[in-house]
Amino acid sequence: MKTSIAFALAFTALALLAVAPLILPEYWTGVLLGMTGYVTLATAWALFSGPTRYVSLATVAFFGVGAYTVAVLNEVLPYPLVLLCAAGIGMIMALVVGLSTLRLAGVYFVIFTFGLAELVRQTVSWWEVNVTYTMGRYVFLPFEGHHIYWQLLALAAITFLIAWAIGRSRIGLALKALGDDETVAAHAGIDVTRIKLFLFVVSSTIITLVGAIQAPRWTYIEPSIVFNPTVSFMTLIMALLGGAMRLWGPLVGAVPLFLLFEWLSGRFPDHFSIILGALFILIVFVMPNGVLAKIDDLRKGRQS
């Protein structure tokens, strides 16, 4: 019962977002549109690094593969056919990434991941520079703003059914034993490497998405724009605010800080790297599981 009361509401935001463009300003659209963007980012983050504990900060690198997939291609294959491509391309970077890496742990994998998405920014780089002998690519594609947000808001819905389906699969119970210690769920028989396989390639072919369907908004796209670590950033706080162990965490962290971060940019353009700082250490150090758990150790600590 209480699933489907959850699912027809679900259902109902998701129609009135989807008619919010044919009723908001052009400048909120764009707002959804961004918000849409991190929202799915954040989820697709936590579907991997929630339950593994694996703190990744190689979004962007995926982000940026999808976005240039996108460049390259737009004026060779028809657009679906180039979301595809996107998609494939991600899913294998995944796969060998994954295949690579995912038997560090710790501090070893968050300094890989970071050194990841600038080892791809700098040979995207190098490949415009020395082989097409170019620094940027225009995206002409007859996409206007509602157009990019109805295709997010459409990836969103999918990446919070994959993260609601695999919640309630025999994965999602793997993975609990996986999150409270990795050893013991070995020894008990659960396949660890593969689950954190799946899972990271999961996440990441989503992430790619993200960047494919955004590149049509900028027109013109560089590295320096498409691979900025500050997506990896942002998308890590907004998990964490919320809670990356719960369904709805990335969702409840994401919305109100991009329209935090989308004032401060506003206001204070020269300072925003330090207070994206400040709020990373404050989340760390107040609600280091997130919002929804602090909520639910307040009502604990009431009802006792």
The other form holds:
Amino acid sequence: MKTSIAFALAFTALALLAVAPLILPEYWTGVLLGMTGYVTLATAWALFSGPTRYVSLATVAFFGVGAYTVAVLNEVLPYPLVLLCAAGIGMIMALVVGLSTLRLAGVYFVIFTFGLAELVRQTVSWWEVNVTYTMGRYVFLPFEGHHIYWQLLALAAITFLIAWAIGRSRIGLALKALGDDETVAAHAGIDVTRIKLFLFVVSSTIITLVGAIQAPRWTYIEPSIVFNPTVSFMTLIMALLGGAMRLWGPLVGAVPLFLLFEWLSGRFPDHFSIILGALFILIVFVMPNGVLAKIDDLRKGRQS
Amino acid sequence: MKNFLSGAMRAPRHLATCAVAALAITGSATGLAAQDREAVTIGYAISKSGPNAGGADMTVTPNYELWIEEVNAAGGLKMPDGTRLPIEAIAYDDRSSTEDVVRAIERLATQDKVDLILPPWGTGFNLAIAPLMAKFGYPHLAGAAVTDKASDFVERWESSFWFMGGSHDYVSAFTEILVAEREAGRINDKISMVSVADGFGIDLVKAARPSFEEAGFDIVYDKTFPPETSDFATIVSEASNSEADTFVAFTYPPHSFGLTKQAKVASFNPEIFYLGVGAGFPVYPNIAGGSVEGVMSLGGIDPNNELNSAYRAKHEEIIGRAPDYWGSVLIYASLQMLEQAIERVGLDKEAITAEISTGTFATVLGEETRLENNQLRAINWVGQWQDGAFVAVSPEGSEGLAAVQLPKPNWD
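Would you mind generating the form predicted together with the partner chain now that we have the form predicted alone?
Next comes the full complex, and the chain you just saw is listed first.
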């Protein structure tokens, strides 16, 4: 019963969000678009990094690959096929990366993923410079802001569905064990590496698709534009702020942060980096488990 | 089918637009009719932070500030009826992110409802906003954007104007000089060439390869390096072993500065030393320790052009530093054209676009500046440091262009 009410609520919210661009002025569609992009990124990121506690800075590696796939293929293939290709490439890349690195743990994994983003960017640059002799690529697709927004919204809905389904499945149960203690989980007969790999691939594929869907908005693409490390940091900080262990956590983090940054860029255009850094520190010290967990704690504290 | 769909989508939006417009008018003063207006709002989004901030702060932002200050000091923008309206500027930071620059333009156009929008810095950023500028009907004076596709873009986006030319223009003007020098027997037919793996470097090197080869030159060394490179010892030593009399580097400021220093250290002094962006910055002689005579790059000015000298003096007075010798003057000229177009036709965006496209203007580039096919072509393509100034040059020299002086003297 409770689940069906939650679903009805989520569906109503989704429907309202879908008609929003018809009512709102264009700027707000743009804001919703950027926000939905980050909500999807943060939720997909938390899908893997939440339960496994592997902090990944590779978000922009997959995001950028998605955008580049669209830039390369948009004049060759029909758009839906381009998206499929992007998803496929993201999936294969995640498989290769996952198989070779998911046995790393802790800080080694963080460093590796940060390096991965740089590696992919340099590889794409090298390829473009030495093989195709083109640096910038053009994406001329007839999409306006609201078309891109609707696609992102659909992807966000799918991401939430996947995250919800995983949470209720056997894998979800295994994940809980894995998150508490990996060694114990392994001894209890859980194939730890396979589960981590599965999550990494799902999460990375979604991130790749976000990049692919957003690409037509920029018309012109080059590595320095799509492999911008800020995307990785923003995703991370949003998921951590809301709480990476909960389904709605990344959403709770992404929405206010995105609006805050948007407001800051208008009011205090010169202080963005300082505020980003301060927020990082604040989150780590004050609420390492996110806003939602903090609220729970406060509530419990009052009751007892 | 497509028409039906877009029609169906538009219908509810019209209603919505009306409602929003009503709200906007009650909520803000920007919806007032023209005769009641007290100011002209001009918005722009520029990279104040991130990797593009340096370029934007050299070539674009100071000229916007200079122009706005000058116009407001004179009482404002002159309208066709002779009245003057001051400029109110709205500036956003795009944080060197294309998603942010796109959203900032949407914000300026639909939220702030500014009268005019000035473009951001960089080829990629100008292309990112071009579809929106065309959609909202704003004249798009793309200043800091080098592209060979300008002729295609003016058809795709009819209100777009391109002020900085394309790679082929810069390369072919330089090739002419190379051919003349070779015929005079001052250089051999070998060229060593490096480029930075970035949009700018690759675009130019792609144009340079066929241009040099068609002119009968042999590119004996051709290397592309990543933008993060800071040690140029290997490049300089390989280039100096290549026996080429001509060294060409399509680079950004950090590389141009680094290559200069390394060339001095290694006493690498080819007959022709040509660098990319940065060699035309006023700060370059300081970085090179004074000995910049003969160094070549893109751009250049005519030191005898009094309009330009007055502009440089004014820039130094108001901004506190000199403008660069390439893009700045082009950006400033585009603003002057905008100002004069408004004086002739008022603030109607379509009329301004038409006027800029067909009119003749008095700018810092000359008394009669006009665009060809919505592109500025009166650009100085090759410059050279001569007697402490970075002057525009051609093989023989002509009106406004000095004769190139080669070979380059020794560093010291």
